[in-house]
Amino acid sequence: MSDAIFSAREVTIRFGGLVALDRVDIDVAAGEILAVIGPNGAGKSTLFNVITGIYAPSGGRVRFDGEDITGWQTHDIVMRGISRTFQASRLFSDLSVLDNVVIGLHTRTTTNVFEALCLPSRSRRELTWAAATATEILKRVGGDLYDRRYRRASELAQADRRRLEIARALAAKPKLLLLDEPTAGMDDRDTDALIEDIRRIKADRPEFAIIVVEHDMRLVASLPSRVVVLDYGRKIADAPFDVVRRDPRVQEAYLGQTEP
């Protein structure tokens, strides 16, 4: 893909004699949403910790915005423009709502702690600058965030701590947003107005790219333009999800047989 801002090439990763990943090829455009679904143990999750230098891959290249990360670590990437959500909770669950996304800020932010003590009336600036801004993501993010900004995040519904994280990770100001299994723990209702979120986040900037793992089918129908699906570590699907659905090899990983 040419205007590809992230591109996966032969990826794999082994863990002793497990192969984890195997010759993984992945594409994400600007400003398009792709899904990686599979079944639990297909490497989606691994993935992501590729992708964002937790793990180093055994082998293949990884390349983000026209730039070679392949073996950076974790704030080399969310500093080049990649952040992400994880499949359970990392919450500062005794801090505000407001400082959760606040400490997301941290890479737009300049003072240490020496100004912090040298250079009061800048640091002061700065921590104005941040609580500002994100009381801005809050609102934009949606649900009951704004309102809730100053409750401890451990006070939180599931729908609204998973918001948090989004917005979070959204404080870094990425190209590329990483979410793991966004609607987990969640009911019917929460999961659509978690749709509804993300829609209006994304429409908010146009440009930046979302590659989502997910389980529940309704996201995945509805937000991705493209799905690449994850069986044992290799790539089996790749292309909408009205033409993933009906691949028999999809069938076959989801629920072990295929449809007559």
Second form
Amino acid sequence: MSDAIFSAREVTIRFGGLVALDRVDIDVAAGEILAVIGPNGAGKSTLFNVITGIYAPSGGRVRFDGEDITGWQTHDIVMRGISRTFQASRLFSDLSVLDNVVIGLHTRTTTNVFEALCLPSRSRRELTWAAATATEILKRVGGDLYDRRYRRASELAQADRRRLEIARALAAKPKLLLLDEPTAGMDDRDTDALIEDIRRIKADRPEFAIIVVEHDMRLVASLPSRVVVLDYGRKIADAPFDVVRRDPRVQEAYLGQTEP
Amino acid sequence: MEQVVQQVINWLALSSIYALLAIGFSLLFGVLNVIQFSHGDVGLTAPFIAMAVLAAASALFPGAGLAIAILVSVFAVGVLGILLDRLMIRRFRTAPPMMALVATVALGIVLRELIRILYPDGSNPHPFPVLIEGNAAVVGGVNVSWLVVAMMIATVLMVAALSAFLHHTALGTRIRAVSQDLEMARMLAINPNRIFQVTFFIASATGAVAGVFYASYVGLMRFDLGIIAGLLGFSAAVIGGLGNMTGAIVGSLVLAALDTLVQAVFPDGTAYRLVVAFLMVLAVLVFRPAGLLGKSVPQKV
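Now the other one: the form predicted together with the partner chain, given that the block above is the form predicted alone.
Below, the chain from earlier opens the complete complex, with every other chain and molecule after it.
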């Protein structure tokens, strides 16, 4: 795929004798939504950790937006335009809802430590800008986030926490967003709301790409343009959902177990 | 009456010194998850640095030599903190706590012995000047020296500035983010090494101010004062709740109150001040391991 904004080639991760990812190829085009599914331990979270530089791959290359980012530090990769949410809530619970988003805007502010000390007016201006921008983001994301923006993040309900994590990830204006099981722990109503949220975000910014790791088949069936199936660290399918669903290997490895 | 006023003044003076050290311990623990046991020694190098540059500073800035020398020493100790972090302490952030503990204790010994060897006649105590001469006021028949007033004002100002910095600047928010969840902070493009640098500079420079106050308050500096100053500052942080700014200050007030009371009330109490102070630490660790204001420290240590 020549217009891929993201591509992984033969990415391999070994932990001692265990091969967590085995020569996995993945491409994502700008504007595409890709789902990664697979049984527990298939290597989905490991894949995200490789993409974001938490693990350096044992083999293979990762390219993003025209650059080889293999082995880059996490903060440099995020600066380049990849944001992520985690499976478990990773909000800064002692910070206000607003400050959680302000932190996400960090990639877009330029004042460094010494400028902040020497040019306080400039860093104040930037902080005012960040607060205003974060407020706008909270308004758009919806839920109760805007009304609760000065509350601590720990006081939010589950669905709003997930929304806030997505808002924080979006604040960096990523070109690629990684969502790690965004519906985990949500009921059907919250899941539907989340699917709507993601659709709305996509409508705002059609060019940006999403990779979502998910167990919830309703989300996988309705959102992505393509589904990659991992099993024991290998890619066993890469096709639209309707095709993947009928693939006997996939049914054996995954769907057969959860949707008899 | 005079006795009481005098003891209250002593209490506040000691509280200032302990608090400046304790907030450094708390800040470092919060951000790095490492107890920097040589923090006291780092801070107490400041009076030696100040005296070492005093002659040059006086020649260059007649009349303001001491003030300049102290500013230089505070800045130099901040930089020293950055260096120690870069060379050593950072490597123990993810190591088992026992390794970090032994490493930073060893670092403290190295610092003390270096002062002893490098400073002329370093094994013996040297006089340290009173920062500001004279008395600010007479309260209840007791002279309140400018030094004590300056110490208290400086402590309040520094704590207020630090709190404002942590809560109302982008950089401060990032520091708090790193202290809560380092991995997530990295996912938001925060470079943790920058945050460690800033934190070490602030904590070490604050410790340096405490070191200068301590030396000026007791009128002398000695190579091994860092160990006791560090232990008292650390104890104050533990009593209040490690990693908690307000706790560090409350802990300092409690510890200094106890310290002062023992010296004032018991005959020959001075000899027992450390016994009682550290019994208090033990009592807090047994009955309130998270500290007076702490929430959930035990699983971190």
